[in-house]
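A single chain comes next, written as structure tokens; it is the form predicted alone.
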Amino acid sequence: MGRLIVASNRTARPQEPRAGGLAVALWDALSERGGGVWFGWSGDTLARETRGVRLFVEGAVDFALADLTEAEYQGYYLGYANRTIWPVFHYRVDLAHFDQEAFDTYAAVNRRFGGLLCQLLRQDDIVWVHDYHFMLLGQELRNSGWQGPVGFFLHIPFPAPEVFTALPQHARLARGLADYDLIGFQTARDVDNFCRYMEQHHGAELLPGGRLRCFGRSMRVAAFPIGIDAQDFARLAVAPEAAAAATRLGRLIENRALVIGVDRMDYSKGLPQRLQAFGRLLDENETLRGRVSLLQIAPPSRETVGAYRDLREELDRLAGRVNGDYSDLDWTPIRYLARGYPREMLAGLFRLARVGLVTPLHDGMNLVAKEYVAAQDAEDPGVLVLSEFAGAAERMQGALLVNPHDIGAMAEAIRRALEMPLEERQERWRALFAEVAEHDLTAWRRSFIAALEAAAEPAGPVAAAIPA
């Protein structure tokens, strides 16, 4: 068995913390592997390009990292990946920017990054590339000479066709990721973007077995919806930091229900539609005023970016509304907070609260939803109100399912979760935590190596810069 490499925009260093997420997963990965090669950017910028990679190890695993110049970091990483590809993929095309000088500077990283790994790589290795700053990654490892096989994994969603044909370099992107042997998504809707994409605009063919046939090559393209560590998250939730937490705000709320959210903050989150929700609850629910509270946990995101200076002043706008109408002397409705929490904090927190407010307008997955549901009591279980559009809606149908775009539905959505009855929350809540339990990090990335294992094509002659 060959060693596994792990190719991600960053990696998580060696001695660094690895907070749960996907750095567990591909830690834990690479170790039971018994070893491999985790390549990434530092995190480093430099005023000029240096040469090769810096290289670490912790014990099987050797990490393999490369800088970017000021230049590439702007052009590449703010540039192409957070100003085009992600507004394009989260259907926000009215926020793209399109600008042919940054899309040439996110190819060139991918050039030069893919030459690097080549020069690591080894006959037997298997690569698996993750996520949209390395679409292109594929290709540029064949440009140099490998020809073992590779898999992508997209972490956000793929959209239809007729959004990602909005970037003017789209046919540039599809050929790069036919270089690789295996596609995964998160969930069938994006999976069936991608191929109906394919079909359209490039003549791909359909095989059996959820191969495409297209630009010369086969490749299999599959769901692969990703995990938590549910057991551990729930353990988590009743740890004493966790208890402590959910302590400290259970003071505070004193009887009242909770209501919670924590995204980070993002234009994709849905969050000014969530606050107006809960406004538009207490407008049209006096019983309900001074008897519940929302807390919305969002760490500031990309604060370089305008449109998320927006966002956090329309956060504010909307709060100050709804606590100027209805706070009182002793009740704030709405909790805002523009910081982030410890996991184990905000286990705890997830574990007090009633509602889980889950709304993204797009989301990949979108783990929060999985998180709340490990936290809670089996005995007397919070509801979980979900966005349709998060990619977690497609097997968690134990939630209440909403339009994030429907301010009243939302608003009915949360006003039925606080008043459903225990047996329908216990039922529920059993089906979620199933379903999340079964599908959990470890599932989710042993099914993808195993699915790309073989997916395969056969190897043919390696080149000769790749030692044996």
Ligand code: ADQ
The other form holds:
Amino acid sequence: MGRLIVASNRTARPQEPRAGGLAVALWDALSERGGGVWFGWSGDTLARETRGVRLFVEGAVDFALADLTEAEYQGYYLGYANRTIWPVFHYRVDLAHFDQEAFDTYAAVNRRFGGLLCQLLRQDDIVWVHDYHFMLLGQELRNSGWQGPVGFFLHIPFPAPEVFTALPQHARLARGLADYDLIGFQTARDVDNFCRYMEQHHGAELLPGGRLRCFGRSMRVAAFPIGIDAQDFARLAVAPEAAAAATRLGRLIENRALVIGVDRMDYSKGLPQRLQAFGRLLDENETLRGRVSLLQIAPPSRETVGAYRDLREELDRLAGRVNGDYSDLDWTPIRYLARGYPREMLAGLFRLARVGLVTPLHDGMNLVAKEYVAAQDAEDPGVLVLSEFAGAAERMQGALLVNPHDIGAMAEAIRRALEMPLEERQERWRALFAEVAEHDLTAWRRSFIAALEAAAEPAGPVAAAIPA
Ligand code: ADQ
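Same protein, different condition: the form predicted alone was shown, now please give the form predicted in complex with adenosine-5'-diphosphate-glucose.
Next comes the full complex, and the chain you just saw is listed first.
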């Protein structure tokens, strides 16, 4: 068995805690194969280009990290990845910057990184590339002479063809993607969007076994819904740190019902709509005033991008309106905390909350939905209110599914969740937990790697992805 090579924009660098679920999953994937290489950006930006990569060894894993120049950081990372691809793929064409120079820098970083990675590869390695920063990396590996298996997994949604084609460079990206042997998406909806786009714009032919022929290449396209380590998160939720966090918050909310939202502060997460819905709930249900609190945790991300500053201001204004109208001496309806918390604490807060509000306008998957479910007490579980536009909704039908643009329907779903009888809560939770536990992080990485190994040999058996 060859080595696994993982490429992602950010890696879990040696000495950094691998707190995030994804970092743990990829680390396990590398360790399970007895070693491999994790390649990516070092996180450092330098005034001038440095040659080569920095190598670190940790256990069986080699880290190979490349720096970016300040100009590359601006054009590739802040520019094309975060100001163009991110908004377009989340259906916010209105927020996207279309800048050819930024694309050129994005393509150049993919080329430079492809060349660097290719030098590290050995004949029987398999390469797994992650996310929207590296859509052209596979093609650059091919240009550098690599002929072995390369797979790509997109963590964010793949938009409808009409939206994807808003990108002036859509055909260039599509041509780049076609050099992967396997393209993995979060959901069947993403697979469908991608296949429709390739058929309509590039005459792709759909072949049996989820294969697509296009640009003279044949690739496998499938859904691999990402999961969490559900058992581990359930354990965290009853650990002393979790209980301590719940006790601290519990003292403050006393015997009021808690509604919780936890997100990175990002315009894709539907935060203004969520605060409006909570305001509407209080406007329309006098009996709930003083009896329910919303805790929204949302640390700012990529603050340097203007759209996030605007979002922060809008959230402050919306929370101010509701709190101004309804706060009392001993009760503030919305508590809004603009910072991150350790996973153990989040797990404890999820378990305390009667309602988990996960209402993104668009989301590749959304792991918070799964963490909320995993953290619940089976005897007395809370209710998940979930956006139908989160990838998670495709397989989490036991949640109360809502359209996050429909403020009234969201307010009604929160009310229904607060009043849901125990038996219905238990029944819904059992179905949700079974799903989250079965399609966990280990199942995700194993199914992707098995499919990649099979996809690279068109004559061989086609591995089954998780049916979407
Ligand atoms: P994200 O957009 O970051 O990920 P998500 O899937 O919700 O979104 O994962 C966020 C993670 O960060 C969760 O584990 C959550 O607990 C944690 N987190 C969020 N807010 C936090 C806070 N305030 N403090 C501490 N931790 C916090 C992208 C895609 C998603 C996709 C994932 C994985 O956008 O759609 O599900 O990758 O593929």
